[in-house]
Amino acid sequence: MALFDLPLAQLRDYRLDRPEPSGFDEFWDGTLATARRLALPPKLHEVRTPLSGITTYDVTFTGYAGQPIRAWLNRPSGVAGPLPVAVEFIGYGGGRGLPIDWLIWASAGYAHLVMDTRGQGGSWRAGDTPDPDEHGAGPSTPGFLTRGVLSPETFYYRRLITDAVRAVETAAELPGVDASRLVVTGRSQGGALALAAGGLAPDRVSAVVSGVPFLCDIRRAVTITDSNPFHEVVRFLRANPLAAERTLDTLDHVDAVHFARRITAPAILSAALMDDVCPPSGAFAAYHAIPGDNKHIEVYEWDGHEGGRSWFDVTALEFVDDRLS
């Protein structure tokens, strides 16, 4: 993909001026309140894995409306004390997969807490977590963007979302780890979790790395590309064209640049010029909007969705190492 979206000079200067949903965080409160008020101690046990230097446990925590979600834990074995902890979320399509896909964490020197993503694992990755049917309603184009997008309250990603929290809740509770010292992380979809978790548990979160972040300024990035996941919105309009302002205003509700102002932790992001999936001016969208100085994106020229690859992998480490020592 060549370069489609703003100039990098234009880019370092862009920001979204359109305000966030009337009753935002009243929505937010209400639904993370409710899972809250059904929640359940998690349940951990753990597994043999060919992993010597690594301890595994399968965890079952509960996300939104009190439904069970299924995650990996992995820690450094025979490490004493108190572990800083990552929560991890995953790219769209994919699920946990298995212990050994989750190294680098663990690897260096974290508890690390992999959220399986309800409903999905089908494309690229196992996932184990089912989203129930009755939560959806209405109309949808094939994939996830859609379902049940004519309204905030029945949205998947609400769900997805407060999934998210609980996982950072959960994580700041389990034995064993530094509630003090909790990161969230993820790419593409992965990344706007991990900055939808970070503003909406900002008192929880001490660093949050966003690569390639996914629904970031989502009203521009379905005008600009036609590669999926945003395409599906594109795909659903030209069916249900009278159901245009329901579709961008449930979608307004998730939009993670508005979770990213409330975000008070340090945050490293990355974009990739190239990155016709996930355009580069939502990352960017989402980076200004998080207050203070205490943030960094990786800009990636010559990349696409890949967004740096392990090369981000090795900064963010570094960044979340120096913020959190």
Given for the second form:
Number of protein chains: 6
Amino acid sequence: MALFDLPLAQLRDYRLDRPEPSGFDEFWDGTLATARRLALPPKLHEVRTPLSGITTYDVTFTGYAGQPIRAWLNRPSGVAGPLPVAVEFIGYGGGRGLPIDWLIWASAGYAHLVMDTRGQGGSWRAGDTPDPDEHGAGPSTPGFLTRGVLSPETFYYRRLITDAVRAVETAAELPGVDASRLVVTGRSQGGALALAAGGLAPDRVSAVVSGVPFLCDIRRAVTITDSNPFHEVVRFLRANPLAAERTLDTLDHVDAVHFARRITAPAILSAALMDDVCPPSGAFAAYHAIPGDNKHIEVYEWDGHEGGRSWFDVTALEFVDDRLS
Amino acid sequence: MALFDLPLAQLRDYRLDRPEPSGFDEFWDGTLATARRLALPPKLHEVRTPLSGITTYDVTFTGYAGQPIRAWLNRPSGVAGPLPVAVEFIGYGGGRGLPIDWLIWASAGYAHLVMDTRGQGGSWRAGDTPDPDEHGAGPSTPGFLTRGVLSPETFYYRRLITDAVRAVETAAELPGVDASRLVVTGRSQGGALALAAGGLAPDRVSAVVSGVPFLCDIRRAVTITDSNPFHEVVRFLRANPLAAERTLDTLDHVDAVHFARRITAPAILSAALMDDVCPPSGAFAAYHAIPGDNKHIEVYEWDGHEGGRSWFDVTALEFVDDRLS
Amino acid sequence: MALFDLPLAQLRDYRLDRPEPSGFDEFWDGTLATARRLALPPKLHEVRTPLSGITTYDVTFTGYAGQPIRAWLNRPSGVAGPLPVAVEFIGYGGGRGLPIDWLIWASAGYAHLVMDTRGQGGSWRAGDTPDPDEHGAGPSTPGFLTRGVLSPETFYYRRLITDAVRAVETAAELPGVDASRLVVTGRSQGGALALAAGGLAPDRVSAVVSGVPFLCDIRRAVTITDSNPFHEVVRFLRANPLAAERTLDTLDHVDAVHFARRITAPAILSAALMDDVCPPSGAFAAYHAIPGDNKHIEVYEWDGHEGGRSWFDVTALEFVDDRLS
Amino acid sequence: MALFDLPLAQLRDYRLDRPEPSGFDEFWDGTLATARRLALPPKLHEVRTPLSGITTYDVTFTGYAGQPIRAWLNRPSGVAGPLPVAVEFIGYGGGRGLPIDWLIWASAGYAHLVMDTRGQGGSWRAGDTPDPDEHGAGPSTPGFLTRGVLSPETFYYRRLITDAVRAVETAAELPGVDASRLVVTGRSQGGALALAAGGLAPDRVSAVVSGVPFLCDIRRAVTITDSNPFHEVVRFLRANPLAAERTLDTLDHVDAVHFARRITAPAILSAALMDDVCPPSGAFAAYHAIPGDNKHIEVYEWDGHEGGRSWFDVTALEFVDDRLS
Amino acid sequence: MALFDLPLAQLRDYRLDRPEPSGFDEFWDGTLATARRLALPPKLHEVRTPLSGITTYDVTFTGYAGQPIRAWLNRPSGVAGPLPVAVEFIGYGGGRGLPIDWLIWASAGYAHLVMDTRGQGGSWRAGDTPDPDEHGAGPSTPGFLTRGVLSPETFYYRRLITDAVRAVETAAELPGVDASRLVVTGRSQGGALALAAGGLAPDRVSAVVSGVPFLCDIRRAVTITDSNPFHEVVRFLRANPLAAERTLDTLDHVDAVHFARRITAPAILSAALMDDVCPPSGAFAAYHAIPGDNKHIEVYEWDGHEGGRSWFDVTALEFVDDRLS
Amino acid sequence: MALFDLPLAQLRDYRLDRPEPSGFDEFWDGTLATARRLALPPKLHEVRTPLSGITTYDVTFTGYAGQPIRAWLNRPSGVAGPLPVAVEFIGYGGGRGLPIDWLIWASAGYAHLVMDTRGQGGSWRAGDTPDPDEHGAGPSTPGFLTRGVLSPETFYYRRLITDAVRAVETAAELPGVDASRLVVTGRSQGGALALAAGGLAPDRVSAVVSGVPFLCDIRRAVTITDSNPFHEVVRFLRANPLAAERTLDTLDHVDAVHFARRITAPAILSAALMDDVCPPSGAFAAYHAIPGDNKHIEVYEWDGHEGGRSWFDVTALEFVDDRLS
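Would you mind generating the form predicted together with a further copy of the same chain now that we have the form predicted on its own?
To see the whole picture, the full complex is given below, headed by that same chain.
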């Protein structure tokens, strides 16, 4: 897609001036408190793979409302000492897949916890984690972005973001891990979750990597792109015009720009100027919201949502290595 | 779409020779028994609309597992006597919308109960009914056709089909209704639910109208079309190749051809030869499965999934009038 | 389609500053005078349908140049008294279809005259009215928007708009009708015809309902959207570059904004901000052109050309009820 | 488009076994007799172009019902003697355009009469000929293939085919022309008209060139392709399901295979195996219908509707030169 | 495509303010000097075609680095005297095809040299000229616009533009040609080559015809359109983000705006406002760069990349006739 | 894409019965002999990456005609002993990218040589290897599949396949490698190269992994799919119809089914039944051509060209581990 968002010079100044919804902190504090109260210790069991250089564990920890969440833990084989740990979140529609899908961080010497995405994993990489929804949350467009969107309490992303914070807390307490060097990382939806975890668990997180993040400046994004998942909101509002304000208010509760404001760790983001899935203005809004100067945004002028591919992985690893050592 | 399924002459003979899955009756008997045990009396309250000729009630009845299901009841204004009653089910993605969306049957002198579709109604016509899912049913492709598909017990359509049977039972007991003249009707997903309700509540149903029905001969359909919703199954199986047999077995439990075998009421179906959403072989398989001769299949040689539009409505009304009087 | 026309705040101020073409009144006065001179009394005969609550007549009245035009007249059965009457015009490509397609206004207590669209009705809803064109009007792009477009005299819409005015005049003289309560209504092409009839027959029309109207601010619309029917003009001008000014001048003669300036009845319009078929600036231009304050424009921020669906029907019915009673 | 029609080996044997509609000869004899009775002498006036090597005349002759039809006549400049003459018909949607568009046959030493296509010329090459239609022929899908299709008498192609025969008769009587060497030629719609003119004026025509002809074996074509113009028929029948048999019967009256049976001149056709606009089975059906052996079909195995481009022009010119000399 | 580039009023003022890359003249002088040093006399041999009015020669001349380049030479038959000569360059992807494809200029009394495009001719019109590349020029996106783009020396268009200049030099020395009346002409890629030849061989060229030229203001074009060939650059830069500046610098070396600045002959250009293949701002930038007033830009307000079709041919012929006589 | 190739039961029996082109062995023996004669020793230099667990070397070896070819060599860090070695070939359009892109085989304990693809790497993963072509090989469709396709000697894939064989020979002689355990592996184009290398260097190769291989049964593939790259051949033949037989004969020289006949190592292939890029009949033809029983084909019934994703990686690793130990 040709350039369609603001020109780069304006993006360099773009800030979200909408305040967070009132009660934002109470909402998340309460949600997280419940999850912690119901938390159980994680369960790990080693799984066999054809990869002799990587040791893999199938992890089950408790997320939102104490519900069980699956993850992979990959560690370099034969390395005992406390390792820095990276917690990875996954893009929209995918699940944790297979251990073989996640080799970069372990190859770089990290313990690598890859959180499964509840309910997702049915479209392009398999998942193993249900999304219980005992109340049932009203109609939705196919997809996850409008599931329960009529109130913050019932919204799907309330549950998923809570899982992400709980994954960080779980990672910090894994054996053989150096909790003082904990990275959160992801792209797209995973990048939004990294911002959320970085903002909701600032004491736990030492570095944030957020590539072409989703869920940033949502009110703007849904008006400038026709691509899914943001377009799911538009389709939903077409069917439910009277619910527009409630829906947008719910989405405000998960807008990653508000989480970015609470990040205290060094952070690296990326934005791609031709990205019609997660428009670059969102990434810049998040970037500018992060306090302080220990942050970087890598701009890919020609990319769509691929957003730098493994070029960004290398850049992010170097940024993190530099900050954690 | 040009002709892509079997030629009409072969469709005229097309039958599904795969037997129903073992335990089919037990599965449905158990599910329905539970729903009935947890059932509460329906609640009706009249709603104001600009339509002086139609009186509308907002109905809440209990469906699967006693969960509340919404519906509209439209009746011709000022007609007291016991009316024949039509129970309508809705196409994929839509909810009950507004009372004004449903005027045909009331204009024809019927009490008309339009069942909302749990969880749907976020895409093209609004819905008002949540889909509680207390266990959480594992990953799914965006959409409803793979929600919980890893087992018949957790599958979304188990819940929805149960709602449909309960809607019939509810309609039969409404005041001012002649339960001996009860029609089930719908198109596409609604046509599949009409077949299901006709087969699972044969004692209640006096006539079945099923236009271009969905969920018929599913194993074949998913291999001959790329259109959604059937394509959702393909996408799910790509992400979850090891789950193919389980998934297809679950789908067998809701294949409307198996319900059609249990129908005892007169039935009218339609098939459209260029319908790539619900391929015509499915409709013919269902048609041939219905026992006896008191049935008709209206063929639209040139139509896609629009399947006769209001031409079929007229044909179906005449078929039903003829059978119920 | 994402937002592509002016932002809502600018639409709220958007006015067409181009004057109507010179001779506009003479052109229409002359055309209508001829049609009236050649007019014959309408013929009605009742038709049988399965709808006991609605009585339907097949109507033939005379339109442009005295040519016969078909219509349906639906009335609530068993209601004798003089009823308010709604004259409905149909969207592009469709004809009057079946009586069962038109139940809303009769259900609301109106006599409902649904005018067939000459020559149309071959694409999505059947029509029954030929479009005689004795002179033959030169080349056209497939479609109706360039048929005879090289001069106002030969243009297709000259004929169709005249039919619409004649439909109003016919409706006012039907038996059992209260001509002092006459509504014109329609969407898209039908919405343009409602504006035209309201402006050309201001003495006859008591209320105007025009949803996402077509043919408004045509010169702008053809440059900002690639969607048909407006794109038909672009294709025609590509083949006939020397005819551009003549073509645009002809189109000016049917631009509904000029008709809107002549409306004296209360009017309700709708605009959808993501409507690439009939861009919202056209609806706003028409809205602002209507004199006085007894008018309303309903804005659907998230809709494309579906433009509010039945939500708008309800809103429009309430607006009209309020004004006519 | 990949191979989708019959394999080449079966096409080599493919014949249409459906007989022509009864009254076929009477229908066309009567139509042509009327046209001849109302015919006037053609008018020619020279037009200036930048092409010194070609002399161009703007021709008006009388076609169907004596209506005026435009054409270009291009001749090599400065060559007096009686020239062989080629009558060219144009593809769907285009008109005669500019004289500069038609240089091949004059460069090859022919007088070249290029018939405009009534009503067309609004889509990709300009036209100058109206299509008067005094009766008005009922609803149609946008396009020309369903205009008046409810009866052979009112059908658009009755008029256009009559024009084509009259163009041949006109060409034969032009000054400076050797009427004993008269070629009819065209592609797609033009190829169908060449077959029609060759079959309806067998005494006039010395050679037929028909590239990837349209309108051949129409009943089959409309079921095997989704491309326009054949798809226009499908769309029309969807809107008018009750009119299917009448519509197909009308189309039988212009099926070029029936004209091909009457051709006595040498003929060259082409077929392209991946042509989804005019499927190759139609061209083969026409080819096999032509009596005798003085015929050739050039097969382009890899082409879509471009059907050999100028490779076929060269082949056709050589075929014709060989037959006419 | 709807209007997407600057509005016409701004295009009327649009100028490229980026200077040419340093060393631009040296780069081209050196390249051309080598080509001239290695040049051999052209070889012509007459070929037989079915066109008696045109005499055709198959020409081989030497282009870049003395490599052999094919061309057709079409002349009006039987005209001996020195003729004005037109050198034509071809659009992207096409080769010289067949002599029958090139009749306009010979019909207008010109000797017409049609240069084949090295390596192209595999997509829509056949070519006969290889593109030797002895060094091999690094990765490329499928297509020609990134072949060797990592440096000006290895870039494909260095070779092709040199061929174009050599074609002009060859044409000027053909027998029977009046070298003082030499036109360069082409559309799209051919229009860019006409600008390049006009600017690099100003002493040879008497008139420039450049329709909807490609390769103008490349840095802007690649950001405002998603259509190929410009999109090839974007795809390349996505795969090679570190090479962006080198790539753009190479493209600057062939930006036709820089060549336009060196044109001294009268020039006619065209621009189409809806052209997403070669956006109109590029044509205007080139037009404004041409010194002096003996120039014209024909604007097609409604066209895409077809850019005036044969209307422009006529306009251009008239412009040239007027200037050369 | 829905099922479009043969049904699975027929695929299980599908064999290519066309013999290899005459002179096939001489052609390849001669080509390889030249490459070996001009071969130079490979050059390796270590490169720094953020991956502490992997040691990477940038390798340059000599391929076709002694031309330099780049590769990455990844080895598990700190493991000295002779390792089994995997030679990987890359899919169409991609280059070797970054070392971080290739972690699976090194994580499984292999030395992993990833061969860059000459000229490719401009579309989705960067490449670093030019494709010198000193003779220039005539016109081509954008892409690589028709580059030089007019003769086997000039064809692009002659050069690339030679590179692949030379990569195997290079890998076998790397230090710290156990040449008796050498795997060739790849998907799509990489899968074709794996078959080619396995068949042309049978003494060197201990196991073959070929996922959804390209270039198998090419003559059939180009007629049953419209997807690139196979569609490039169709486009080329449309432009060059006279060259069809030469082109197909050239393609026969690289049809991987002929290479498969020469494989002596254990081999695992995959086929995806909905793969329209590399239709499954090609994979089955190759599979059946491999002599003996030590082979397996993994079938993905629901996949398109993703062909099993990492599920196949795991299956392939297990197959190879089992055969090499």
